[in-house]
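Coming up is one lone chain in structure tokens, specifically the form predicted on its own.
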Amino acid sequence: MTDSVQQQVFEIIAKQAKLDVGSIKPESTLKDLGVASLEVIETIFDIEEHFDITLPEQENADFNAETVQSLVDAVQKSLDEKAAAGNGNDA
């Protein structure tokens, strides 16, 4: 994984948020952070939008509750799918 790829979903949490990137911490959730319900979708949507990915609707994910890591974990897995699915779409 990127460092690039993690500050770059901080990034775009502190906007959302209105937050300090700096205040983000891995183990931080978006609850912790003050990212109210309707926020979070939010925040999904413009995560998704920049890294030009679709979030798999995992089964009980829940990035309220989860760690931003979790999410930065989920944002880095759509890439690295998305890069295979480009690889193999040359053959």
Given for the second form:
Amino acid sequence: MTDSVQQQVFEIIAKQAKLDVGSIKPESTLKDLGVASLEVIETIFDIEEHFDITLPEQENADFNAETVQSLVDAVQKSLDEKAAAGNGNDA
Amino acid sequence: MSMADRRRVVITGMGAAGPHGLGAEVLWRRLREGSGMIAPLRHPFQDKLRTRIAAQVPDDVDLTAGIDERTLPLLDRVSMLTLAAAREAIGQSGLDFAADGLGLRTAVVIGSGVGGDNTHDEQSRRLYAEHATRTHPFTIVRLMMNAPASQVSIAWGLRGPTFAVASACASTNHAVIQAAQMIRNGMADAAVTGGAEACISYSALRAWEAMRVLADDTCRPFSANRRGLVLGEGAGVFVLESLERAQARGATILAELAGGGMSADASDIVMPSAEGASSAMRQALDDAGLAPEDIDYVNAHGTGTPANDVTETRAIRLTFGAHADRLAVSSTKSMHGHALGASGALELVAAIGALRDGVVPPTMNLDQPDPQCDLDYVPDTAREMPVRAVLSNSFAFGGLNAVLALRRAP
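Please supply the coordinates for the form predicted in complex with its partner chain, as a counterpart to the form predicted on its own shown previously.
What follows is the whole complex; the chain from before opens it.
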């Protein structure tokens, strides 16, 4: 499951950064990948739309500097919370 | 500041995007020919609307051309129209903003009545109709009223005074006057100014329908059978600079922006006042140092609504006295529709064309005389005549008036 989430997140980032998905490493930051300022916000938005989740505001602010693995982890955490709640965040 | 102290301002570039497609010269040619640009409404929700007609940018016009791929997602249609018009105007001017730090001394003032209305409409629909829980993260940067001005500033690296002006249907003329004032008083050496509007959204169409001012077949300014205005969209952008700079660099001067007048009716929010409109025209003449007898042509606001056309006729008579009967007056809205905040921009193209070529564009669809509209509205066909100076009128809901005075290029 984690690999699948990671793969999907990487594909969304690759599309935004116009990169080959294979070039994205877990330790990369969005800044390293050339995803700048507002594009980071759009990437987060695309990820939220794709998984039908809402990532915490506070963590969003740091995604630019943190690794893409931290983004994957945040997505996984949101998905787990959503599953535990028994219905979607967007009910 | 006395007339002698201030710098004279000239126009050295013009660009337009609108129901004619792209290009200020194309627009001017269509207006000279009396070629109507009002067409059946094209809208995804047109079946829900009573409105059947509009003056829209043709579908085959690529508004994204020349815009960086990474910038495109940040742009509402109103900014795309602005950038298309700005690219043409700046190109025609031949100004090099990188040379001598000119970019630091160039202002950008763009008027719009409603700004990024399509973005606002679309994102609101997502929230309310589709029950989305979030809007697109670029919603704010697309819809903010200063987006067109900011995007022009970013695209050409212009770092002088940059802001938006919003005064409904007078937005362009207010913007152009602000830009000219900054050049006159030395706050800027050049300016990119004009107006843009992309207001053919479902919610805007519904709102205009509710006001009961939309015509159902065409726009007939000053004609007894006029039934209202026809909504349009577009942008017009102009490059202004001091006469000295333009002459020093051997630029082609399209016209002199001789003056501007602004006033408020301070009465009814939608019913125009002849006194308020006349006050703005008088101020424009005084500011330009022109006598009423110096004016040969007035590009009227001429919306085709019963209230506007009679009041504007009275205002012109109040301003010009006996000379009113010797003026050519026309409303090009009969052809390009009413692009609200951008109307003054499309009409400034007409005013410049009239001065430069000595041709007054016609008022189309004027097929029934109205005793209350008794000026020479140049019906049906353009008129070749000497044009020394012109006024271009814009009057807005809210009772705000802004009038430009132009002279032939020195």
